[in-house]
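We begin with a single chain expressed as structure tokens, specifically the form predicted alone.
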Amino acid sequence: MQQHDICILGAGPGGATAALHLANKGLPCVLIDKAVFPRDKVCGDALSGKVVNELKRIAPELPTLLGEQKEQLPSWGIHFISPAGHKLSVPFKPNYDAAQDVPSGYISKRIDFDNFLIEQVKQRPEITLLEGIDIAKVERNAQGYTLTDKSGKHQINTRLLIAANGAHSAFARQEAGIKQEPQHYCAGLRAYYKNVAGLDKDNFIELHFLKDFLPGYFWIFPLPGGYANVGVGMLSETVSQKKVNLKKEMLCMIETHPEFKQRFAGAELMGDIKGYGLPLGSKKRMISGDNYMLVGDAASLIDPFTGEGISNAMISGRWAAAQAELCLQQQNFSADFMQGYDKAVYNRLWKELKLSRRMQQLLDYPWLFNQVASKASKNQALAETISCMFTDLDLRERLKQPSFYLKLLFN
């Protein structure tokens, strides 16, 4: 039996950042995973500039570290294919220099990313990390929690659990009652093509929003090595009631649409087409409680239009960190102070999250998608206006406003 103040559950990237950001502080925790590092994670391998910043807030050094590894590359934006096949360019970071400036964002296969933060993670004295044990059992005690593994060799007392394992938390459905509704969860494909032509020469991640595979979309994002990270999503109410065989369907375009028949004519799958599952953003959920936070994917906070989830599993590790540390301070594991953390939590992305949902529910509209990226593909300062609202997010709000569509439409 090992008794510990914080205990986290999944050393992913929302575990990993709660963890160092706790080392900073001077904060003992153990980080367990049932995996053994490295390992592989399905995921679109895209690292925005989010989570460059958060990174930066772990320690200064890390994105250039990041940017060292050869297992990366950098990428400088994002190109928005519409229905009818405008490209609306997003650039991370406006008027950039390839040549000269620090990246924005990055594309990393996940077995490589979450590995380079765990060897972050093993520097650190103050974290005890324990691969290769699969908790099976998580029980409510007078003081907390106690994990139990499949072979019952581990046992751990802690006094605050932060769940961060994953989209298919069994503590997360069992003990916070999180459920997994349909039109706020994302099904989702992965494959790795080597040989894809026509990549950008920026590294810029590409989202195709297909006139007939609508309301989901068909990712190509480059990798080292001359491979690239492909996929679908759509969302799981949507692949449940037209009966959408994903895997079929993603064949089917590489085979048969005019620009994927051309650009996959002399790629190679590499490996198999691997499913998993999204957990969406688009509606706000308790996301603590009496002795424990969720995290990542365990909280529901991926991205419901770009399927982001990295970014913000970091930054909800990052304010699970804050919390604990007030825990401690204060003595008090409650559900009334833990909500705290929910606000903070809420506070840095619901804005965000809110947004990305009705430009999800942009694509219930293709004609007016069409229109936009019409628009801003021949109109250099509305493909700047674009690009900035990806990262001003008052900006962003004039997509709410029905005056920026008339506008743009009668203009």
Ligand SMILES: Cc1cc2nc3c(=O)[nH]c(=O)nc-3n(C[C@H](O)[C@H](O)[C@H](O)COP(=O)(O)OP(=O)(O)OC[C@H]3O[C@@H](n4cnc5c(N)ncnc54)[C@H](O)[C@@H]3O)c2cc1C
Second form
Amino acid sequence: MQQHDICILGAGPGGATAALHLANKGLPCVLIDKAVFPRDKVCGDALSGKVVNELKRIAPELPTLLGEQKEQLPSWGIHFISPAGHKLSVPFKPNYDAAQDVPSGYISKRIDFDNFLIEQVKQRPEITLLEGIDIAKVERNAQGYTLTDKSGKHQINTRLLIAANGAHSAFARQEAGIKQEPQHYCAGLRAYYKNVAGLDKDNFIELHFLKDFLPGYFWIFPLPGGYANVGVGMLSETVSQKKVNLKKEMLCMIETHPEFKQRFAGAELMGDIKGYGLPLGSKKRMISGDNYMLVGDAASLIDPFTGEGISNAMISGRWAAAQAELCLQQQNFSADFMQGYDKAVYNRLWKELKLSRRMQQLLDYPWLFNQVASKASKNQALAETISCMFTDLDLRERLKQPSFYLKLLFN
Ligand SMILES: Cc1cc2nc3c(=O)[nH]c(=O)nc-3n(C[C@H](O)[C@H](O)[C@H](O)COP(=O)(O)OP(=O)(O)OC[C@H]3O[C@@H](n4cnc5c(N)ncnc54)[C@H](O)[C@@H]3O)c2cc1C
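Next block: the form predicted in complex with this ligand, after the form predicted alone:
Next comes the full complex, and the chain you just saw is listed first.
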């Protein structure tokens, strides 16, 4: 039986970030994962500017260190392809210079990116990293929680549990009462291909909204070494209502869609097509309670429009570390006190999650989406406005106003 003040369950980006911020504060913790790193995680592998910012907050040198890794590609923007086939290209920075500027985003297989974070963890004496330990039981006790692994050999007592064990967290369901609601949950598939033709020279990621696959989306994200991450995502509600077989649909699009048929003609599927859930942050939830906090996917914080979840996992990990410090200082682990964590996370994220929910709903009106994309593909100023919307939340607010669309349609 081990005794720790703070135990973090799950060493993905959320858990590893929480541990690293605790270490920066000089606070020890135990970080447990069932996997031994490097390990794979089904994902689109796109790291946004928000991830880069969070790396900087852990240690100022980390973004440069990530940029030096040969396992990543810098990415300069997104191509949105509307149901009518209009391509709207949105650079992450307007008027960027790929040769001079520091990239705003990267694409890196999760097996590499998560291990990059774990390498940082391993350098910190404050963090006890336990790999290959599958926690099967988490039980409440008088002081906090007891965690027991599958073999029964490992038992850990903790006063504060930070549950960062991902989309399938049993703790989030059973202890925190977070239900998997199909209207706030997405199903995703990921495949790795080699030699997909026609990838962007500046590694723009591609999000295709195909008319026969709405409200789902199909993506192609370039990776180093001639690889691409290819996948699909669709709201679970739609998957079950329309009885969609995602794998069949994805392969069918690749084989029959006029553009993809050509681009994948010389491509090779590497390994299996794998699926995983995306718990969306389109609804506010209670993400803490007596002696615990939920972080990342366990707290359902994925952006409902873009499917981005790594940065939000890291942001919540950072706030969990800040709350943990307060808990230890004040020796208060009560649900009431822990509410400070919920407030901090939603103060930072709720505005953008709500707006993304709006944009997700735009997919119910493909004609409107087509109009926006068509106009923007011919109008540089509008394309730039949309580009700025990615970084400027006040500008993004305009998407909520019907007048934005009216002006667009009738100008
Ligand atoms: C198909 C798909 C595409 C996506 N694309 C993107 C994208 O391009 N960009 C982006 O930002 N986000 C994307 N996401 C979302 C992103 O993958 C998640 O939001 C992110 O991984 C959340 O990080 P996390 O640390 O909360 O959880 P995870 O990364 O899932 O880490 C959880 C950790 O907990 C461990 N664990 C689980 N159970 C136990 C247990 N019982 N005992 C011990 N350890 C345990 C796991 O081994 C794992 O290491 C995508 C998701 C999917 C499914």
